[in-house]
Every structure is written in structure tokens, then in C-alpha cells.
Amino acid sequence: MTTQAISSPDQARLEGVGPAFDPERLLHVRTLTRQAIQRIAAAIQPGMFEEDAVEMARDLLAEAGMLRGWHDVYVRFGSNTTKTFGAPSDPGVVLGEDDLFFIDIGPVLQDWEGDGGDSFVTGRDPDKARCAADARAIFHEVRHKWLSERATGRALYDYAVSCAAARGWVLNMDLSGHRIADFPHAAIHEGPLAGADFPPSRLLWVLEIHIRHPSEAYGAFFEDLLLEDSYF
């Protein structure tokens, strides 16, 4: 995949936020997204039908008061854990006893923006939990990258290429990290955080981890959004 190139003067106007925009409620609002994928999470069992996770997940976040979401609720099962964001999954796939799924939701909360993504095994199949924690170890790997060296979004993504390369995974690159703001964050900007040829503001972008096997069906998935260490 071929990403076109922002420049560094347009950072400013990138990285604009909209008339609610508050850090604290966007951090209130990361810390209720990644409560709720934990949630999802553990309540999902093999033997349990992909759309009916997918349903409940849903539940859970009308529960939570989090329903309305600025994209659509994914839950991924198996051999859909391969699919790129937006893509329909195979219908019918049940998880298995030694599976792998992943979550991803966006909610929003009143202004705010939510959005995070974490992978998930059933069982004991070494390669698949490898896989999930890998996509974790990738995420912070390249984050480091973005503290210590204040690297650009572009040079960001070369990197977990290549982090991920090392650990025997191919990339998704059509998931390659986005802005995040008061709702709604595409009046501002939509591309990719792998295009910005300047180094990303904390708290403003989501970075996204997705990894395949390199010929079985399985993947993994995180993201959240890039902050310091004293954040995870």
C-alpha cells in the first residue's frame, strides 16, 4: 500500500481539535474504552457464533452508556482476525477451543472520542498467543520509537514493518493509525497516521498494530493511542 506523503507545515492544521476538545475527558473516555474491551473480552467463550459476540459487545456498550460509537463495533473470530478495518467478515465462524480473536471499538462519549483494540486466545496454542502478544510488544516497540526519537508517523510505520518482520508476521498496512479528537475527528483529518512526514503530537493520534500470519489465517490486533509510559 502506497501512503501519501503530509508535510510538516501542515501539522498545525492536522492536528487541530474542535471547540469541545478537553485531554482529560479524551483520557477519561481511553480509560472507559479499554475497561470495556476487557469486558467484551471476558465474556466471550468458545463455541460462541461471531455475530453473537459482535451483538453482545454491543450490549455491553449501550450498558456502559457508550453505544453510540463514530465506527462500527468489530469483533473478529479466527480466520477473520486476517480482515482489514471495514471489510465484512465470513459469516458463521464459531471460536474455537484454541483460537484467537481480537476487539475493536470506537465509541464515543458525549464530545469524546474513544478507540481501542486488543487481541485475545482461547486455549493453549502457543503461535496464536504468541501472535496476540506480539501485536502488543509491536505497539510498544514502536511507540518507544516515537519517545525517544520524536519520529515521524512515516518513519514510524517503516519501523513496525520491520519490527514486525523480525518476529516472523507481515504487517497490515490499511491499518496504519489515524487522528483522534472531540467527535467528530474526521472534520479535521482522516489519513493516516503512516503518511505524516512530521512527528506526531501525543494524545492526537491512535497507533495501529495489525499482524498476520505469513501463510496460516490468524492475526492480532492493538492500538491505542500514543502516550507516555506512565499510561500503560
The other form holds:
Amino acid sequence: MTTQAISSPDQARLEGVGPAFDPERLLHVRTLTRQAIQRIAAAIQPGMFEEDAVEMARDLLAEAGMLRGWHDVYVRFGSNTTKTFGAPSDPGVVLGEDDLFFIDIGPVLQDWEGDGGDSFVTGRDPDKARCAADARAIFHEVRHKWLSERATGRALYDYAVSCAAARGWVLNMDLSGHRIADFPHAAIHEGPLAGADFPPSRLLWVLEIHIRHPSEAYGAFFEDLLLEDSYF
Amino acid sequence: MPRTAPPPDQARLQPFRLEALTPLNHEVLRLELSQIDGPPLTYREGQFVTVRLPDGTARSYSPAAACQGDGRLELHIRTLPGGRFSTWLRSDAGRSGALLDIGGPYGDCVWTPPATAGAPLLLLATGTGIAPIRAMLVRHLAGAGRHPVHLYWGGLDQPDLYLSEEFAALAHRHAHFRYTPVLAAATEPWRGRRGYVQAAAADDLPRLDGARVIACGSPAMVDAARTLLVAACGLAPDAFHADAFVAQGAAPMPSGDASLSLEVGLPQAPARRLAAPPGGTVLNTLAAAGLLQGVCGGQAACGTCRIGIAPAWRAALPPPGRKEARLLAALGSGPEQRLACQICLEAPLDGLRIELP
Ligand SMILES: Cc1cc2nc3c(=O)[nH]c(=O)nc-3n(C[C@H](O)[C@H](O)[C@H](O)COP(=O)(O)OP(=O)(O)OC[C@H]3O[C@@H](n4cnc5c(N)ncnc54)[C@H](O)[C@@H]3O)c2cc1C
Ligand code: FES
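Given the form predicted on its own above, what does the protein look like in the form predicted in complex with the partner chain?
Time for the whole complex; same chain goes first.
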């Protein structure tokens, strides 16, 4: 595995920012995003339809002035947690008593983008609880590699695959990190972090970890900015 | 040329209720609809209907069951990420009990026996292109005379061929019917045919003079099959019948026959008149002209496609749906503002005047 930093002529271009870039504001949007995820999760109860949870999430975000997003609002229940970004959920999935769900939002506040995801369980299924906890744990394992070794985006995802496998999960490489910036980051770079042959800079990239069970229909998701320990 | 439905305002629309929505595989849903009033809609198997969403979006679908004349319809719909109708189906609006207006039937891609006695009738389908073919088979197979009927159904992997068992059973019952599943990207061990349906059929049936072909599904397959079977197997060009499932919302701008126009006011430049394909969104047309890009992929999430509607046109637009209204409110929009990704262009909006910010 490559752990050495590869300097790339692309780095400056792919890490560009727009005219409204402001690290303070971006961090503020991140805080609001994490809080909104927790508020949405707290309002989700077993017995709810996924479609109703998505509507409820949009209402909560609208109340907080965070409805505008650079991507749609995702709340995935049960077997829909294995679906990749953008894929439609199977309709009519109801959250069970011993179930797993995740939230993925990308709100835009004024000119600044947020992006966050987290997974939650209902009840006491130990495997599902471990799945949700492992998505978060793998995120931090990979983030530590970034901090300690200045590894490239590509090496980080090679490592994420092995971290997931070591814990018995499969990593979904369709969700393999991306830029974040002043809105819209898509104007600068839409490619995945896993395709970056240079060590990503802090605050400019989102690390996404989407794992699923190798044979059963559930998975978990965690994503946040690449930042130092003090932010977590 | 793929046929498209006439603009919905010219069509006779009948109200239907969505009775049930069942997943057939990871992306295909079965819709069971029943007509609420009016004389029961009848169709010839192989024809299609247009389904109109409450917001005015119209899409074509081919009934997947034989017509009973009882006002019931079965549709098989492959949901596409970001697709307008697909998104509606996956949203909470697309629940059983929802009301939809349906027009039609249209089209003449129906069961036609081969011109020459004993020559085969070849049916080709990809994905949900199987829907009209299944309807035809259910209606005609038992009485199909003695000519051989060959069905080739293509998908990427096994789950795509969600009716394989049903066709295998039909083949078991009817000696003159043969079913060949073809996978382009099988992941599990697969002992069946690989590649594309038209190539598999051309290998098995190298002589198609006197035969008839009906092809339904992806426009790429329909085009490739016509070319290959005429050139390599001697099929008469007029013996090839097809319904290409062209995506109306995403169809690239037709060059000559766009029948609608969109008038675009620009902040620092003279207004422009754009040709617009019916059934597409205002954003599709603006994006094709390089005037506006939507960041969220038309999900009514990002607001980057917000435009102004000229006063004379405001009343002509269907009111915004819940998702659009909520985002417009969150953006502090005035009554003249709408999301271009949510406005479907149809005949009544021909000449619509919008203002870019
Ligand atoms: C005669 C006829 C019969 C049909 N019968 C059936 C049927 O029985 N079953 C069925 O499932 N479908 C059928 N279709 C297709 C159907 O009408 C719709 O086109 C389809 O369901 C997609 O509708 P949508 O609103 O979900 O997606 P749309 O909003 O129309 O979007 C289509 C998709 O194309 C993508 N896209 C964007 N740009 C492009 C581009 N430039 N080129 C290509 N794709 C792009 C979009 O992201 C989206 O995913 C039929 C079509 C025709 C013409
Ligand atoms: S494209 Fe994002 S709201 Fe229309």
C-alpha cells in the first residue's frame, strides 16, 4: 500500500476554492449539520415509514433555515441502508424495533456547504449496533492514517477497504469522499477523494465510509470533514 | 424513429387510482391501477399509455398484462435515480391511493404474425421492455398458430430478468415458444447466454427473411438490433417493429422536430428563443443551451435552477408541489419564482417566457 505522499500537479487545481471561501463559516456549517443530524435522529421512531422520516427531516431542516442542499436529504431505513448515494430507496420500508438507519444531508447555508452522515440503531441487535459503531470507527481509523502519514486519497481508501474487511464488512467504493467548499464545490472538482494521488488538505474534503454486511441486507454510513482530533 | 405520445392536452385523460406498488427487483416496480370512472380504457397489447403526475409531468408506459376491458392496468416501471416520474414513485406521494390521469392508448407496435408461413416471430426486450412483450405473449401465445416464437430478454445480471421463471414455464407449456435469457454482465456463475440480445438472436437465427421482429426497451438495443438483423440476417426492414423507451425528461434536444419553444429573458443580453422537447423540464432545455446548470440533479434540493416566470404565464403553470414549495419558501422566493427543474414543458406552455437571474 502506498503511504508516501505523492505530490501532484493537480493538487492546487483540485483543492481550489471559490470567492466566498471562509474556513470559519465552513466549520460553523459543519457544526450546524452535525446538530441537525442528531435532531433528525432523535425524532425517528420504530414504526415510522422511511418516506415520512424524509419529510420530517426536510421540515426540521426548513425550520433551521437549512433546507437548501447541494444534494437531496437521505434517511434510509433497514434494507435501504445498503443503497448507494442517489439510488432510490425501496418504497414503504418501516423502521423495526431492532433496526438500523442512517441520515445523509448536505445543507447549504448562504454560500457555504455542509455534508454529514451518521448511523443509528433502534433496540438491541448487537450486530447492527456494531455495524453503526464500526462505520464511525473506520472513519476515525482512516482519519488517523491521514493525520499521521499524510497518505494520499487513494491510499486512504485502500486502507478503508482493509479496515472494513478486518471488521467483517464490505466497503462501498461508490461513496468514496469528495470536495467541499463554498457552494458549489462541483464547480471546482466533482471527483472522488479515493481518486486523489496527493494527501488531501484539511477542511476541503469529506471522508465517507459506507459499509454493508457481506450477505445480509443492512449497512451503515458515516461521513464528516477531514479534520484534526480536537474537532471530534 | 421512436414514437412519442401526443401532447397530453390533446389526449383523452381518464382518472386512475394507484392500487398497489410492488417491487419486482432492485429497480423495477409493478404498478396496479384501476380506473375511477368513464368507459373502461381498452388497448391492444403492445400499445402504451401516458401517465400524468399531479404536477403535469407526463411519461409513457406500456401495459404488462393482457387487456381485460375492466379498467385495470398493470405497469412495470424501472425507476431511475434522478428521474422525475421515478422520484415521484419513490416519494410518499407515490403511495397506493394516489390518483393519476392516464391517456391513450397510443402506438402500433403490436403482435403481427410473420409474413411467411413457418417463419419465426422474434421478440427482443431489454429491461422493462419486457412489459409490452409479456402482454402480447399472454394474449396471443396460445393462439399463435404454428409459427415459432422466440423471446430474447436481456439484462445486466440475473435480478434484472425478474420474470424469467414465468417465461421458462410458458416455454415448457408451448412447444413453439422458446425463451432465451441473455446477460451482459453476469456476476454469479451463469451457464446461459452472455452479451447482447440482438447478437444472441442473430447467432441462433441467421436467416430471418420472411420473419418478423418486435423489439422493446433501450433505444440503443432497438437501433443496434435493426441494423444487425437487416444487414446480417436478411430481415426485411419493414418487418422490424419497435418501441424504443426514450426517456422523455432527458431526451437530448431533437434537432428538427422540437415542437415547443421557450423564451428566455437574460439579465445582460437580448432574450433568446429555445426549441424545447415536449415532456422535458425547463431545466433540461436551459442546460442543453448552456444557460443554467442544476447542482442537485433536479431534486428540488439546491435552488440553483430558480428562475422568474413572466406575469402573463404564472397562471398557466401547475402550482408547485410540496417539495418545490417548501424550498421556494426557504429561499425567500417571490410568487414569480419557480424551480426550472420542476416545470415540465407541455403544449399548453408553448412559448413560455422565463427570466434568468
Ligand atoms: C413508447 C414508450 C413506452 C415506454 N414504456 C415503458 C415501460 O413500460 N416501462 C418503463 O420502465 N419505461 C417505459 N418507458 C420509459 C418511460 O417513459 C420514462 O422515460 C422512464 O420511466 C423515465 O422517466 P422518469 O420521469 O423517471 O425519468 P426522467 O425524468 O425522464 O429522466 C430519465 C433519466 O435519464 C437521465 N438522463 C439525464 N440526461 C440524460 C441524457 N442526456 N441522456 C440519457 N439519460 C439522461 C436522468 O438522470 C434520469 O435518470 C417508455 C417510453 C416510451 C417512449
Ligand atoms: S436543480 Fe436543484 S433545485 Fe432544481
